[in-house]
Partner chain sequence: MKSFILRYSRVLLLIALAVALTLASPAFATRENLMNVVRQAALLTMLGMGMTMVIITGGIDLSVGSVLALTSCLAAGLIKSHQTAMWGVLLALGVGLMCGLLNGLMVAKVKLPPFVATYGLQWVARGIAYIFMSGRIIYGFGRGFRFLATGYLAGIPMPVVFMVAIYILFFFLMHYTTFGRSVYAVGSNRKAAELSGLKVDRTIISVYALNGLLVAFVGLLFISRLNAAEPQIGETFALEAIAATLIGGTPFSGGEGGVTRTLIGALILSLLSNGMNLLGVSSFWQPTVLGATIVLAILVEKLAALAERDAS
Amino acid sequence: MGDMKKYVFVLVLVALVAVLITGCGTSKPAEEKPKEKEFEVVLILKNLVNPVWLDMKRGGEAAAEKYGVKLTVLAPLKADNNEEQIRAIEDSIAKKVDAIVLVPSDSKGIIPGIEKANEAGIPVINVNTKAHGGKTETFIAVENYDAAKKVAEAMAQKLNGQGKVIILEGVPGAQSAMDLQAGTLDGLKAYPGIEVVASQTAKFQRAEAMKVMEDLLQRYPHIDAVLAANDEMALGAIEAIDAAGKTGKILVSGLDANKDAVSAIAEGKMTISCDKRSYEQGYVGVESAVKLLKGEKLPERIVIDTVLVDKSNVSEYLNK
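Can you show the structure of this one chain in the form predicted on its own?
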């Protein structure tokens, strides 16, 4: 009988253990932490033709990949078209994106688009070209005025303070173009022996600059230098200078240090450019949008440093 009691006791014990195990097995799993929201950011550029904006696109995409952001890059089909940029803002509002990183083609014309984003509660990060109105969270750019002044001074020194020069300007109405022009003129002020014989827009475009330069060379065949507000215009001017058989006789400067300009400096066709670090501008633009969306306060202004590029350091850029 004692053995029977022991046997029953073991059975009861096994049953209790089984119940406990079963109970453990049917308990609710621990709740998983909710996934962090994936932010959706739109980067609106002036165009996707100029190497500067393509470089900025790559920078924005690199930041988006690092921070796990869904990034859409938009640009007008017609380069630098303000109306298309405003439509891109409106489409982004309709899709309820979390933030817009914007490079305005027209500093004043873009204001209605920014104001629509403001009304929709979508923050706008202003990059490269300053908008003249609407609320933006920060402005990220090189100091275009300083960059152009630095290039103009360097060119004046290459000319030994003497000579006749032509200036090729950017898109009328864009704050970046205004700042670049002001910097160029102020950089030349300290050199009274330098005469600006013509200053004309070529809209930041290579083909346009080639046409403009062809006309200007007809009117002013004896010039010493061309100061272009970006590399694309400088390269267009170089084509016209080549066609006129004046390669090596006219100094040419640009700004941006794009791939073709770097090659032209190495070949001796171009004198100076300025690395305006467009990749970094795109990267910091998207990075700043993420920081803002995560609750960080942004400074009113974020300055990206520039570097002059000429024969002395062009090899560093050729190897990039």
Second form
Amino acid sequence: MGDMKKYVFVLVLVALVAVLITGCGTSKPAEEKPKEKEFEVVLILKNLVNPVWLDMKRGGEAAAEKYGVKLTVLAPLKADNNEEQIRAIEDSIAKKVDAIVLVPSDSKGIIPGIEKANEAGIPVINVNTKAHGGKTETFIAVENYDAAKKVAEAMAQKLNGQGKVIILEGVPGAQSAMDLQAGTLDGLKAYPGIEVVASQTAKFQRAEAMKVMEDLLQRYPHIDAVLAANDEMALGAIEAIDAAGKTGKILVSGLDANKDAVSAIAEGKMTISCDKRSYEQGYVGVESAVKLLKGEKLPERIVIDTVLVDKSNVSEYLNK
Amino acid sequence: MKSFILRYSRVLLLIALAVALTLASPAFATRENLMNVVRQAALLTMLGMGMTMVIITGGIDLSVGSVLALTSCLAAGLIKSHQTAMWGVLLALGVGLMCGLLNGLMVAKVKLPPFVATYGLQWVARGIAYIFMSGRIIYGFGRGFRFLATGYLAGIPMPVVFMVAIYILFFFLMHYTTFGRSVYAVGSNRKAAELSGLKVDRTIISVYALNGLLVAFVGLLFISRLNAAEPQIGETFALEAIAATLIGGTPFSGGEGGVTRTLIGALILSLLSNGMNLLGVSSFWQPTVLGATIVLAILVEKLAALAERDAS
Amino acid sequence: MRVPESIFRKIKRLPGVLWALVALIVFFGISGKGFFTAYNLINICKQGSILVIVSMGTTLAILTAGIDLSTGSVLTLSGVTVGLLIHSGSPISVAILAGLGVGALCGLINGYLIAHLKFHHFIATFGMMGIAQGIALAVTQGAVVPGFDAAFRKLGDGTIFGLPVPVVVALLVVVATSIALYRTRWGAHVYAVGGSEQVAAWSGINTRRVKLAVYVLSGLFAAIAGVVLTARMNSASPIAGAGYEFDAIAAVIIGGTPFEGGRGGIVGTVIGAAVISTLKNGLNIIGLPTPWQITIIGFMITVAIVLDVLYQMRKDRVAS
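Okay, that is the form predicted on its own; can I get the form predicted in complex with its partner chain now?
Time for the whole complex; same chain goes first.
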């Protein structure tokens, strides 16, 4: 009886995995060029929770389709988990992929992973968040610092250089959060009439931002603007402001120009966002990997320009 | 005197906390802020009620956060695309009920430990929510649906109205019905409950199913409040609901406790979090304060019980 | 009282989950490119060693019919302690001892609350989970503690007789636990307390001391895992251990040690941990999208446990 059970056990497990895996259809574009060696590239993201990374994934997939390479997209199960990112690198090395396109969750924490890829001779393309060690072929940069500074300056101008503002920060300790915060503060520096009354984290999350904002509105009922380090938090703050009946009296800015933020700007609930062009980042990331594999030399740094989005140009984004 | 302290230690803790915060922050004891605290506590309290019922049977439900995300994500699309929110609401409640039934069956019939059964569903429900949304966020609901969580009834925020209604319902259910009595009986001694002719399996399944239904309802309120549905919502809800139950004083061993205690527990938690935000305490300390509060609340109870025993 | 069983007899009663592991290896070996290579199998062992170390302590706790929910946070706190001390100039040995001390101390507090103050094991360790996590975040201000020198990194990256150090450490912990559990009277007492605390107490066992030791060891093992993880990642993240407690509990339950305590053992746990690690590695190698990975892991864990429970039930029925 025991053996019987074991066989059933094995069969059921194998069948389940097989069914589930074939059922979900890992998307790979149909290839029709068997002559050339098909390159295999892996794109490792911070998480698949924030729309930003999903845009990046789409960009990467588009480039993969265009150049006819096989692309696998991996992200940690626990969002932004450094160890799982390193595991993904290790697993990709085991699979002998040709190149790794990497968005590190943490600039320093990721270094052992990059070093392992270096040892294995697999080139690493660094995108979005700079890795502070190991050898990377190029860095595809969105200057988070510059983008946040640009938004902060634009907001200061909308406030005519006067007023009390609240800053909503990203995940404590995350590289992007620190760069964004520095950019925001430096952007406001030139405007002595602007006072930052509170600067608190809402972990890049909408629900968290709503709660933090509700409490802050109790403490500081008379503020003029909220500068959030991403759109998700800006949208959370907008709901809290809406619930307090202060829509329109408090200006709100974010970054990323995601879909919801664009509609909020069109509705006049939000003031400014910044298109960090995640799709292009992903596209250029995979494209650079292909160029490198075909023997081209990459510049040390490829900068992707950011674009401010406000009422004046929001219509271009609405139909995207 | 001692037994008074023992009996009302959580209420006293709540009052002490409120007094301390009033002294510490001028923004605390304002009508708006108190309303804000109660409104923030409302959803947690409702989740806590369901969790309390589950814990009284000697079980636990780790899947509430994921089930909440799954039901609200599934419902969000329907709510947004239809004139009436009814279909979406029905779908959410139906899926919540199904998830709860599944948990209940796993615990009662397959005899899985509740911790394991609900832990598995926690992953599966979360995964399905991600797959279903495939990166979308559904944003911007109609006025009618948003009224559920942002409206007012006679000056009282709707979530608070629901919280009171659900509290009364659960209080009645747990203390004045045969169902409630069998919940306590199952939790305090399952064998004895079986021998005395109670339908133990059916009670357990109903408890988990009811909890699933409640979780789906809270999920609807949550997305109505947030005005958006995303698959990652509610990751900490299970632990928070458990914390509210424990701080309120319902013990893990089952068969004891009740929803009134959880109401107090949820209020204590919300006051702590609101107070820390008002005082500008770094949010890093929040998990520590939460953990320490749980341990201290129970430590006080244990010490008071010891003193009581020594006195008599 | 039970006679300590020899390890050999334990191994003869291997849990059915071994077949699940075999099935997984066969499945991924066929479908995953680069899965069945020496590099990757060592890779899985390295990745899984941290989980094995943590889950040894969890096995002890569950054998006494308890649980330890704080292992993930204690792992984090110990890792952060070591990282900060090394950066403040302490010798590596002192830093490691301090990290292990912090873990043992957390375990001691858990054990004292549970054994002496009669706290419910869930409540005490749930409280500790929050306390340790918060302290780790606060002392690091949420930031990752980066970069150590080569000597410390050996603990994570080096090899001893060709075996990676993390694997060696895990082996040592497993051997030490099995000797304690199967070759000493203390081990028999652990099983006895889990079988029935009342009966154990009547037969003259100091149940308090047994439970206290179990939780101290659980904390210590979590700390060992924290040190190894910190060395392997070459950084100490204040969220490094989040989720490890649940993975460890899953490994124990999959491995056939039930929550009621009193039966089961560490061989099953090692296999359970191997199943989880293999599953994560294999799914990455196949390149399954993250949301599907989340779903399948939960599903497989449940299926494995359900089959084991059904098997137990039938065996009990046949026996009676």
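Only the largest set of C-alpha atoms that superpose within 1.5 Å between the two forms is called the rigid core. Numbering follows the first chain given and starts at 1. Fair warning: this is a prediction, and the values are worked out from it, not measured in the lab.
Is A244 displaced by at least 2 Å at its C-alpha between these two forms when the rigid core is overlaid?
A244 C-alpha, core-superposed: shift of 2 Å or more.
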